[in-house]
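Next up is one chain by itself, shown in structure tokens, the form predicted on its own.
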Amino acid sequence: MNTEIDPWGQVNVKNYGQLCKDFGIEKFSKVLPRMQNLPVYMRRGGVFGHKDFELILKAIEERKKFVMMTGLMPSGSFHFGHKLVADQIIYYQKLGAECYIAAADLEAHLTRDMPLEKAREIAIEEYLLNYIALGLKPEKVHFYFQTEGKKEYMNLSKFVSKKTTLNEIRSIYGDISPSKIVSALTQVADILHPQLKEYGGPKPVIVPVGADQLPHINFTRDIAARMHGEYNFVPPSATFHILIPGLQGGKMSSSVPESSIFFSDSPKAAEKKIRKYAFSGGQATTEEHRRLGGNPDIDVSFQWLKILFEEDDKKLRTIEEEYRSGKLLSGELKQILIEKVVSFLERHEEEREKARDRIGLFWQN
């Protein structure tokens, strides 16, 4: 395999299709002409890969009930690397889906050190208030935290322990701990305790998630299996978006500044760190540039342009041909994300101040 998979260590994948293969995902590419009112990045390639989709796809279709159950890791401020989640969590709200969302307050503490009542404020501040301000509904809805869930999923961990072994655990993450442990096994409770009967039985569960997050996935579906018998439970199909780079070409992070525009950060100060960090494509010089052209498919801000910001597929391919052909500067093409980058801020901040009003729809403190 070309590519090692640390769900909670660094991931840089070079090729998506050479992950597909490593690892049996199915393309998502194959799935798409069943899919209604496809968002930009879903038919873009910011989704590119699937297991078992078509559960998720017939529930869709024959007005069945299934689940988007997604979880937040509270340990930073929220940037356009997490919005591709909270687009997927809308996106099938707006299907029909009844949505589970885990405030991962436990994994934060044990695997990151993150006192609880500050991960309990992030999740709030941070995800919960964009999320609703980004278009999430209240109907269907349930938000909580690991720390203070039911007793039925508090107890589904304990019992999802019993169906696995210490050695497949180190097979699958490698050399780790005891609080580690417990957090793998938090996390098969949080995708599979939607379909116990306290929460209306077995049912198709959608769990969309990042490249770096599939040994989660692999492991609650084998989980998932053995606890059949017992449950019944559906194992849970998933889809696997490609990680959004950060300014720089690396991964995007709350703990490095510069690699990120944080929702939070004002327009003045989103337009600075494009110009000063986002990652080019084009040449070294003015003159080299018009005569060789740039390199759109490793430059940070048409990246940007193609899975978050242009919707219009001629204006896309327009930006493209003539960054390609050198008659589009990369000081020119930073421009146009930084007009777009500005104008969602500043509209985003209005709806943010709105949803402070709706948050107790969502969780009551």
The other form holds:
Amino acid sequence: MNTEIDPWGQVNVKNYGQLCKDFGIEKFSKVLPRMQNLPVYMRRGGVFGHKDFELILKAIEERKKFVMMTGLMPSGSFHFGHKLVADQIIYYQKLGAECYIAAADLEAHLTRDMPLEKAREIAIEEYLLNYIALGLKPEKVHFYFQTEGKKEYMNLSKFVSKKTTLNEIRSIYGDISPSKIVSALTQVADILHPQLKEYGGPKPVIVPVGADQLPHINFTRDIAARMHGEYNFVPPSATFHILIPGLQGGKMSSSVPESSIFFSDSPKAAEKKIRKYAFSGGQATTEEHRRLGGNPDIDVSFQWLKILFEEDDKKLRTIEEEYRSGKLLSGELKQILIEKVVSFLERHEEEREKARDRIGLFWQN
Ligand code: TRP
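Can you swap the form predicted on its own for the form predicted in complex with ligand TRP?
Okay, now the whole complex, with that chain kicking things off.
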């Protein structure tokens, strides 16, 4: 095993291909041709891997019931890294999936020392509002806080403890504590409970998550298999998305304002951040840049355009070629990104205000 992943620590994946090998993940590019109307980053490698996605494709193609289940960690301000999950939730909802969303207030409290009240406020203000503004239909979502789930779900989070050992938990998670064990078992119940008979019984479930959640997915799938006799759980399917590089090239973090653009940033502030912080793959001087060209592979503005903003493949290719050749300067590349980000934020701000009236619909189910 070359890659270590601590879902509660800093995860910095250097090589997603190697990660796939180490964790037995299939390449998402193989299933791409069978899917339509994908969000741009799903076409461009933003979702790099999957487990058992064929089950979901089959459900979609045969118009059978399937569930989308995922969780949000209410740790801070909503940023473009979080948009990847939101877009996927919305994508599966449009395809007819029954959607389950857990707000991980318990996990935030146990592993990040966050007061429960604060975790709930962040979940609503930062996540749920933005989900609606991005296009989620709240009236059709089963939403719950981990501390407030139904009895069957609460019990499942405890029953699953019988299906593992401390040795297994140590081998998956390394350095572990009682709080982390409770969080992991709660997440197993989050993912499996839509298949309980109270929720309509076994069915395919797709769990879209970031690469950092891999250990939880493998753990859940193993436990699901061990519960087969009692519950007949279908091992949950999952897709894994990359962690989008932060503005400065490192990790995007809610607690580091320079590392990302928050959905609550004003368009002016966003523009400033990009000009000041976006890591450039260009040369030090214009003269050198014209001569040697820039490197889009490490240029954060280009990466953001590719994964988040430039839907048109032809336009993206032109930008890439012109940047590589030196025709397009770093400042010009940043300007292209700024225009996209500013128009997104302006529209989004309006949508978010409209979303406020509809937030209560999350509690309807
Ligand atoms: N642990 C996840 C995170 O840190 C949040 C989460 C809780 C989750 N329950 C889940 C994710 C169920 C997917 C499925 O982001």
